[in-house]
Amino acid sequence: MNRPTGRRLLVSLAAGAGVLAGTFLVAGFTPRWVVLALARTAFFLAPDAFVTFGIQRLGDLARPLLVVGTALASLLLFGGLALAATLVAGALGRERAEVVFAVGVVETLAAFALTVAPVPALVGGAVGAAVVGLGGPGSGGDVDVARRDLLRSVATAAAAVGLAGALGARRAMGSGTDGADGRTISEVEDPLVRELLSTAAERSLPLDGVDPLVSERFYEVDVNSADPDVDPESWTLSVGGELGESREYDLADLRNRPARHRFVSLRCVGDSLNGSKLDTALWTGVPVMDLLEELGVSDEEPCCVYVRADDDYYQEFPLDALESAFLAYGTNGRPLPTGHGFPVRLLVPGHWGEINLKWITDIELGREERTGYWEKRGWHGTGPVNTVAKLHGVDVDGGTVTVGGHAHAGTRGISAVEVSTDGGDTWTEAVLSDPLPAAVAADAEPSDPSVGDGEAADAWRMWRHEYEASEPHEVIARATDGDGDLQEREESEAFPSGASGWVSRRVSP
């Protein structure tokens, strides 16, 4: 490659970086950014086997790797378009201004095709064109670029990228609905929520490296690389379908209804046998059946529920799954975080996390079954969760070994966890935490004796076992659900129906 051609290529790549930076300045880390729009397209077009590999083998790395990969692909795409437009317009004998204009048009159209967002596309195209303009495009097919023009072009692109990065960091720091807010239980404003969280803390077992009964950090899994930006003021939920009357509810409609606080655990169908995609929180919201009963829907009419979300995710499952379903708009005494479906998400106790849709917009009832998002990719995650005892905590203090973790079986509950330290020849029952409290009305008084009673319909329990050992050995854990059924022994991977099997770890005193 000769020097002039190499410089022209660098200018084109700088223009591509300018498009990425320009669209980010307007869209931020949302699906309207060209990188995330391309990532969404790539994920949609990816073969099912490739997606399954990413879920099972890459885990939490899959999402950032996809973003990084599509960022590089976007850079090459828009850099290539800038180079092609420059060379074609120059070969046609166009003047410098016309070459720059051609680059801007091509970059804008390509960005709009990916994002369907006119403003980010226009800004991205303009920045890309400006970078090319500073690079001194010639005419008549001339690709020569002076060194000073190259430096100006690259410096402009770098400035745009730096500004986009600074703006992105500022937006991240200013987000008020994402993640934990750092409050202790004593700082929670609602006294009833404070009482329930305190009860959960008191019932948690002491285990190093293991979350208490209310997770300190709740896992997130999404089909898209960025969360949708939902305006709570304009958000509505449509409930109905083909069986007659439909209604729309806004956030105020839901908040004005009698609310309940419920401890609910969620487990991802792609979670590995001893993985970490199983967590619990205290959710606040209203039962779905309250809305359906107002529409006069009976169990005899529809067979199925089709639910859609703002990020275009969808699922289908039997109507009876909604009998205990919940529309949550709060968690642990604060508004629902964006990453967990702000302003409203669906919770379906006892079922895999994939049907607990976030950013929910539609609940449609019908007489015919449809195929859900993940079912189309070969997964079977719309059924009840598998029973599992996770073994996450291992502490060795001299000859004393303490092991423990969480156990979960959906709405069946957990009746026992057993531990073997000799390869499964003998078993000892572990200590179980007391069950988390049952759901309570949000207007109940914390001093009400019924608060803290009962058992949460779908919440994990902690287990702990301490013993003496002097030689390296294998520890195995297994759970028995509330129906008396033992956790399946045969080990299987998450695909297609969720991981199962007894969990084991090697311990060296």
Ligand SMILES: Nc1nc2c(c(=O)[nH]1)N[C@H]1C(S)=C(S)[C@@H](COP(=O)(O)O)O[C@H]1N2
Second form
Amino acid sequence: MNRPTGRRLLVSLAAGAGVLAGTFLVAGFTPRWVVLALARTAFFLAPDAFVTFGIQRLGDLARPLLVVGTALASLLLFGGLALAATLVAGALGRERAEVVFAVGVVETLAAFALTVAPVPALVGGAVGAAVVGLGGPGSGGDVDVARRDLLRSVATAAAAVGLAGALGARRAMGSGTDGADGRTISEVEDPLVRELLSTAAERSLPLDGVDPLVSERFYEVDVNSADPDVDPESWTLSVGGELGESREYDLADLRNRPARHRFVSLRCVGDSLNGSKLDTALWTGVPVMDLLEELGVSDEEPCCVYVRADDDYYQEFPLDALESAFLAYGTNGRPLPTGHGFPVRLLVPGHWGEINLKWITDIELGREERTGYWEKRGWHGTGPVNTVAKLHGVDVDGGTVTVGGHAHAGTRGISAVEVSTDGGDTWTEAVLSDPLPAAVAADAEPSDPSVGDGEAADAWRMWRHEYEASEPHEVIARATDGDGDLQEREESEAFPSGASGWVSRRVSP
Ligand SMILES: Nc1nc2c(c(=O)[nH]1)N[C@H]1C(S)=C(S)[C@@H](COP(=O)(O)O)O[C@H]1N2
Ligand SMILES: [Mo]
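Based on the form predicted alone presented above, generate the structure block for the form predicted together with the ligand.
Every component of the complex follows; first up is the chain already shown.
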């Protein structure tokens, strides 16, 4: 490769970087950024086995790897387009200004085709064209680039990337989407929410390094690399569908209905046996059945619910699951964080996380079974959760060992957690936290005696066990659900129906 061609290539790559930076400046880390738009397309087109492998083997790394991989692919794509445009326009003997214009048009069109977002596409195209312009493309088939021009061009692209990076870092710091906003309970405005959160804090068992009954950091699982940014003003939910009447609700419609506060745990079917994709929050919202009853869709005997969300995620599940389902617009006394479905998500107590749709837009009833997003990829996660006792806390203080964690069995509830330190020959019952309180109407008085009463229909409990030991040993934990059924002993991986087995850990006093 001779020198001028090498320089031309570099200018084109710099233009590609300029497009990535320019679109990012406007779109930020959203699906309107070309890289994430490409990632989304790739993910939806990828073979199912590949996606399942990614989730299974790469776990939390899958998402960053996908983003980095797609960023490189986008760089090559937009760099290649810049090169093609300059070569073609140059071969046609166009003037320098026309060559630059051609690059701008090609980059803008390509960015628009990926994102369907005109403003980021235009800005991306403009930055790409500017980089090429400074790189001084020749005309009339002359594709030489002077060294000084090359430096200017690369410096412009680097500046655009730097600016985009700085802006991205600021935005990332400004918007915590993980639900951990660092507030203390006393800073929560609503007195009833404050009362419920205090009750949860009081009932939490003290365990080093283990979340209390309301998670401090709520896990996130998404099929896309960036969360959709839904405009709460124009958001609507369509309910009904194929059977009978349909109706659209906006956020104000939901907020004007009688609301409830409710503790609900969520667990991902992809959570490993002793993994951390199990969390609990206090959610605020309205029962789905209230909306369906108003529509009167029950006489045609629908079997199935089809739900869809703003990020193109979709699921199907049996109608019974909807009985106690809930449309939540609040969590722990504030609006839902973006990462957990702002403005509204579905909660289906007792069922694996995957049918708890975030950014929900459609609830439709029908008479045929369909295949949901994860079922299409081989998972069986539309049913009730498995029973599990997690063992996350192990504290050794001299000869005193304290073990504990959370136990969850969905709507079946937990009736006991037992611990064995002799390989399963003998079992001792652990201390269980008091259950989290049942759902309450959001207009109840905090002092009302019913507040804090009852038992949440789907929330984990905490367990704790303290004992003396002098030798290294294995400690095993197992739960019994509210129906009296013992946690499944046979070990299985999360794929396809959720992990099973009893958690054990080595302890060295
Ligand atoms: N719209 C949408 N909803 C979704 C998902 C998604 O990718 N998109 N992921 C699902 C999965 S697999 C799980 S486990 C839960 C996780 O909810 P969380 O991220 O709030 O913890 O959301 C579910 N709802
Ligand atoms: Mo999940």
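Residue numbers count along the first chain shown, from 1. Given the structure is predicted, the values throughout are model-derived calculations rather than measurements. Rigid core (definition): largest C-alpha set, two forms, superposition within 1.5 Å.
Relative to the superposed rigid core, residue 219 undergoes a CA displacement smaller than 2 Å between these two forms. The rigid-core alignment places the CA of residue 386 less than 2 Å apart between these two forms.
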